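Below you'll find only one chain, the form predicted on its own, shown as structure tokens.
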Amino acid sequence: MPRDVVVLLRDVWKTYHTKWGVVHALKGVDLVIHRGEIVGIHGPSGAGKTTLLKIIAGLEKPDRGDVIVEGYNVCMLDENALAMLRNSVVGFIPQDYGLIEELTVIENVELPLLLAGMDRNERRKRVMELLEYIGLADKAKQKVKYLSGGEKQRVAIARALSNTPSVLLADEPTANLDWENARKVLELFQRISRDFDTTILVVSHDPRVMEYVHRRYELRDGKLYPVLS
């Protein structure tokens, strides 16, 4: 039986006008990702990987092309609809974790649920289930600033999972970690994909990350090329 298509990009272009000239970040990118797949996109810094993630998350709009996520044409949505998409369909994990250092682990993970208006008891129950899942329940009341890089990354993943998104976007998730912690994060992605049928798109400049994905691409000069295993 064919799997659901969760992310579909057709002829996506993105150009930036800078003081140094015109930068063609994406040039006619096509991409299809199915439910439960982990897809990796490898490429050097500045290749357009983060731009691609932000366009899928609705954080930036392409100059032209179609971006369809769970049946929603992201390019056609207004700001309210895009906020709904990011709070229920797409989980985004930025390279710098995006955590609030002065808040506790629980407070960081529950933020999306708070914004969604979930009852406090229900929020805390959901957050503790996630912290158990990622192996950080014992750090629940600790401030994020006291965590290691690997622990911060896992908290960022838990926060992105809090609203049970069907798509998880990870921007250089291992860039600030030693390889042992990086491997744990990548194995956690594999477990999330398997346990929840979550679609995961990982972008990285580290070729070792690509050993943990189902399919891989290279983004080079704004174009996406499939890489055969």
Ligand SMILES: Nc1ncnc2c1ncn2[C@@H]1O[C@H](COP(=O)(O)OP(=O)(O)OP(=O)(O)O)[C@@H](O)[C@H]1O
Contents of the next structure:
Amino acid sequence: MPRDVVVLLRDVWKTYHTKWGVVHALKGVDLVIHRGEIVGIHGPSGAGKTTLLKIIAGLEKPDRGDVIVEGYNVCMLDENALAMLRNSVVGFIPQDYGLIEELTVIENVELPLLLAGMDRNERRKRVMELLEYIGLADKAKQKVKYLSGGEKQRVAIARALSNTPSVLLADEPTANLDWENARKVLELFQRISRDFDTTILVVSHDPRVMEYVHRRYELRDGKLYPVLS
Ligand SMILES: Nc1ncnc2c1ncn2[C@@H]1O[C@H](COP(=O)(O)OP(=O)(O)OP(=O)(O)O)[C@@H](O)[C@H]1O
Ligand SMILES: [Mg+2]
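How about the form predicted in complex with the ligand, since we already have the form predicted on its own?
After this comes the whole thing, all chains and molecules, with the earlier chain placed first.
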């Protein structure tokens, strides 16, 4: 049976114009990711990894090329449709977690559900299920600012999962963690992919992360190169 294509990028280019000059971040990126795959993109700082994730999430527009996510042509969507894409099709986990430190774990994880208009009881039920799943139910009422880095990363994952997205995009999910916590996060991705058939794209400069993915690429000079293992 042919596998479902969830993310498709064709000849994607992105250039930034700054007062210091022109930066060619992506120079013709092609990428196909199927349902349930965990794909890793490894590359040095400045290679364009975050740019690539933001383009897939509809947070940045490419200069050229096609970006198709779950059948949506991301470059053609208006602001409303992009908001829908970000809130229900794609779960973006930024490198700095993007959590609100003064709010509790529950309040952070339920934010996307609130935006989606889910009522309070249903929201709380869903959030507690997610916190059980990531092993942080005991921290539900804790303010995020009191959590460890590893715990924050897992809360950010729970929040990204709240609306059952088909694609998770993780930007350097282990960058601020010791290896023990990094391994826990990577094993959590493997569990999510198995349990929910979620497609996961992980970008990282850490080669150890690439041991936990199904398929990997190297991002160099704005281009993706498959790495055969
Ligand atoms: N908004 C922006 N304006 C101008 N230049 C940018 C912008 N965003 C990224 N760049 C430049 O594009 C290039 C790629 O940046 P990007 O953040 O995608 O790299 P990265 O691989 O994620 O790096 P890191 O590993 O350090 O996070 C860099 O040279 C960066 O300076
Ligand atoms: Mg980055």
